[in-house]
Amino acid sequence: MGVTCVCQVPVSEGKSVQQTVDILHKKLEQLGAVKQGNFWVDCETYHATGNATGQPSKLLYVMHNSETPLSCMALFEGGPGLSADANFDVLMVKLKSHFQNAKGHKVESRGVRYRYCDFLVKIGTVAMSSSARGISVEVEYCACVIPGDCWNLMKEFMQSFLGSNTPELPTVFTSKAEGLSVPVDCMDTMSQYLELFGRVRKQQVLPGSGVR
C-alpha cells in the first residue's frame, strides 16, 4: 500500500452524479489511465446499548475495503482503531447486547478502479439507503509510503483531472506527531473515507439520485 488521498468531488453544475462520474472517467482515460476492475468501501455504524456514566457514548464504525477483502477495520469515533480479520463481523453479532447496529446508516462507495503508471485511481459513487449522495475520488501513489516525499507529485497528478477540486494534504497525515515522515498504513485510508462518509451523511438527497 502506498500513500493515499481520499476526497469528495462536487457534482458538476447542471449534471447528475453519474454524468459527473462519466466526465471524470473520460478525463482519466484521455490521460492514458486503464480500467482495472471495480472497487468498493463500506461503513456500518454501531452505538453502545448501555452507558452507566450518563455521557454520550462514542459510535463504533466497522468498515470494509475491496483492496483488503480478508480484513475488517473498526474505528471508534475520535479514535482509536484496529484492523482485524473478516470474522470481526461475526464478533459484532455476538456483541449485539453491547453494540447495536444503527439501521439505515450504512454508507458505501462503489465504482471503477484505474491504473496510471504508479498511480491507482478509484472513482466511486457514494450511496446511503440506495440514494447517491456524492462522489469519492481515491488516489494512491504505489511507489512511496512516506507522505512528505510524494505529496507534491500526487497533487500535480490530481490537478490534471480534478482541476480546482484538487484537495489539500489530508489531515490524517498532518495530525501525526512525527509529521509527514511516518509510513502510511491502511487505517490512514479508512480514516479518510470515514471523514468523507460523515460529511455525506449530513447532506440532503440529490434529485434523481437512485443508484443504478
Given for the second form:
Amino acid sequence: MGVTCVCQVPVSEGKSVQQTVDILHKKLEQLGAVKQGNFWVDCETYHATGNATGQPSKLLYVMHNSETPLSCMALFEGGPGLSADANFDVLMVKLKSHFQNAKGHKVESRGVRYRYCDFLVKIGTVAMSSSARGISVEVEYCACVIPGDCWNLMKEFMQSFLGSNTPELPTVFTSKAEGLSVPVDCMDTMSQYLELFGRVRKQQVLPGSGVR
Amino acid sequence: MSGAPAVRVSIESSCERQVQEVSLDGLETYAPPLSMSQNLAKLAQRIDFGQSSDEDEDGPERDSREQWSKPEAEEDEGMVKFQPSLWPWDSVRNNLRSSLTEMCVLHDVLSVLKDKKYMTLDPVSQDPSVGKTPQVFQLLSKKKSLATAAQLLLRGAEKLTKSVVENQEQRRQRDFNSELLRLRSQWKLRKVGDKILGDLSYRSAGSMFPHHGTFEVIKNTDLDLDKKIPDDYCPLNVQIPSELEGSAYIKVSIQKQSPDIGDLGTVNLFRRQAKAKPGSQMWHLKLEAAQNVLLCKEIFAQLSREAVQIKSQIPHIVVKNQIISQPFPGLQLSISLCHSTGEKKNQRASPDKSKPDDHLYVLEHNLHQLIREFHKQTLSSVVMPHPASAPFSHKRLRMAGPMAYDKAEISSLQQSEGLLEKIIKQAKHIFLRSRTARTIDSLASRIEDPQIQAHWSNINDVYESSVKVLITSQGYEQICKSIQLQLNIGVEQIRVVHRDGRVITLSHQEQELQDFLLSQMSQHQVHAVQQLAKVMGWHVLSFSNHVGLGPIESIGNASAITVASPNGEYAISVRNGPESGCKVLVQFPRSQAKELPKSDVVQDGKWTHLRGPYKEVHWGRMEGRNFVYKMELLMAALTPCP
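Having seen the form predicted on its own, can you show the form predicted together with its partner chain?
Now the complete complex, all chains and molecules, led by this one.
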C-alpha cells in the first residue's frame, strides 16, 4: 500500500480511447515496465430512500478494487467512507428498502497493471454501461506512505510517460486537516477514483466510442 | 469349721458412692448415686444367665420371690429373678461359706498330698472289665467323629475351591461391561438408540475429510460354553465400515522415468504385516488399522485434489491409486495408496518387486506428519473459534476486508503451499542429496591422488542439507589445505561456498558437480606446489589459477605455477589441468645445458649461471605415491647440499 495518484488522461486528438491506451502502454514498456496482470475498479451508486423532504437524496457509492480483493469500500461524496469485508454487498441487498441501487450508473475502470521497480502503474479504460468514456491512470509508489515525502518523485515519474497530462497534487491530500505528512489510506485512493468517475459521468458521451 | 481358730471376718459395706475425684487438698468428690432404674440396670448386668437359679431355695422363698417380682414387672421386662432381701447379707454369707468349704477341701487335699501322714493319693485302678468298651464300638465312634470332622473340612475346602474357580472364570470370561469400559477409555463411543456407535475418524483432531468413520460395538455371543474358552476370547466385537477394512500405507518412491505409461494405476503389492502388540485386544488392533486406512485415504485424497487443481509446469498425473509427477527431468516420483483388505492374495506380480527398497519411508512419515499438522491448524486458536460469517482461515485474514489488505499482505498470510508441493520439494531434496553423495563418493573412489573428503552435517532441514568437502593430499594435509568447499544442497540447486569466498551455484545436474570437483582437484595440485615451495624454501615466481595458454580444457581451466630454488639455479614449472593432466618442466642453469647456442653478444662467463633451457620431467616415472610427494622429492633433488 503506497501513495497513489489517480488522474484522467484525455483522449488524443483524432484517436480512439483504445489507441490512446495503446500509446501509453508502449511508452511504459519502453521505459522498462513489466506487465503484471490486470486490474479493475468499479463503483455502484445507491440512492438513500425514505427522504421526507424534497431534498436530493444522498448518494452512497460502493466501490471495489482488485488491489484489495477481499474488501468493499463505501463512501459518500466528500463525506465519510468505510472499508468493509466483501459481505458488505450482501448487506446492501438486505438494505434494499433504505438504499436503492441505481443500476444504470455503474462505472468501472479495467485495464493492465504494470510494475516498474517500486512503481505500480495501472492504465484503465473507464466504461459506463460498456461504453468507453475515458482513460484513468493510477500511479502508486509502494515504497512510501507519506504523500509529502514522495510527491515530487511521483510527479517526475509521471512526467516521463504522461508528459503534459501530469496532474497536480490530488486534493484528497491537500484537503486533509493534518496536511501532507499523514499516512495514506485506501479511502484516499477510492475518493480519487470517485472524483474521476464523477467527472466522467458528467462528460458527454465521446463521439465514436461505441461498445468496446 | 469349728475347732480352728475363728477367722475374723470383717464386713464392711462397700462404698455406696464411688470416689470420682480426689482434689489436691484431700477433699473427695463422690459420684452422684444411681437412680433406681440405673441401679436395676447395673445389677441386671451382673447376673450370669448361664447359671441355673439356686437349687436349695425353698418354695416359700420362691413364692415370695415371685410375689416380689410381680410388682417389679413394670420396671423390668420379667427377665430377671430378683432375690428378696430378707437379710441383705444372705447371699454374701452363702458365698463366703461355700468358698470357705472349697478352701478347706483344697487345704486338705494339699496337706494329704504333701504330708502323706494319714492319707495318700492312690490312682484309681482301672477295671478293664468295667470300663472296657468293645473295640468295634470304639472304631465306629472314631470313624463317626472323623467323618464329621472330615465333612466340615471338606465343606470349607469346597467353598475355597469354588471361589478360586470363579475368579479364574471371571478373569477369562471378562464381563462385557468391563471390556466396554476399556474400549471407552481409548475410543470415543456414544449410544444411539440401542446401538453403541463409535467414532474412529480424525474429525475431533481437526480433519475435514467427509468420511463418517463410525464403527459399531457388538456383543460377542458365539461363545460355546461347552468347549474350552479360547485364550483370545473377547466378549466385545467391533464392526468397522467395509471400506476401511484391511490395512493401508502410502508408498512414495522415486524411479527413473518409465517409457511406457501402460501399467499405471496397478494395485501395489501389500507387504507389511501389522505387528500385534502383546496385551492389546483384537478390537484395538482392528480399530487402529481402520483409522490408519482412513488417514491414508485422506492423505491421498488431499494429494490428488491438489495435483488436479494446482497448475505446474509439468502436470501431475493422477491414475487410480497413484499420483505421478516429475520432479526432475528423467525422474519420476510416484505416490500411491496401497490398500489391501487382507483376504485376497491376488495381484502378487508387481514391477516394484525388483527394487524392494524403493520406498522412501521418510517421505511417507513426513506425509503423515504434514497431514496431522494440517489438522492441528484447523483447530489452532488462530483459526477457531471463528464467527459464522467468516471463512475457515487465519484469524488475521478476517480483518483483510475492513483493513483493505492488498494482495501482497493477503498472500503473506495465506498458506501458499499445499501438501503435494511440500512433499515434492522434500523428494527433490532427498534425491539431490543422495545424488550429490553418490557423485562425491564415486569421485573419491575413482581418484586417488588428491583425496576428497566429505563431512556431512548432522543437522539438516527437510529442504536443505550441507556437506563440507575437503581436497587434500595424503601425508600433506596440514600444508595443502587451501581447497575447502561448503556445499549447501537445496531443493533444486547446490550452492558452493569456496574457502576464498567465491559463491557458485550449481544446478541439479550431476555432471556439473563432478566437473566442478575435478577442476578443484586440479587446482589443488598447483596450490599444493605453492604451499610446498613455502615450506621447502623455494620462491614462487608466478602463479595463475586460470592460464590462458596451452590446450583448452573442456572442464574448468588449467592452473600453472613456477617456483625457483633457494639459490636460484633451478626452476620448476608446473601446469595442471583437469583433462590434460600435469606437465612439469625444470629449468637448468645454462652451464649444465648440453647444447648451448653460441652467441656473440653473451660472452662473459658469469652469464652461464643463469637459468637456461627447460626440460620436461617424465612425471609418470617419478618415484612417490602422490603428486606432492613427487614434487617434494624433485625439489629436494634440485637443491644441492651445501
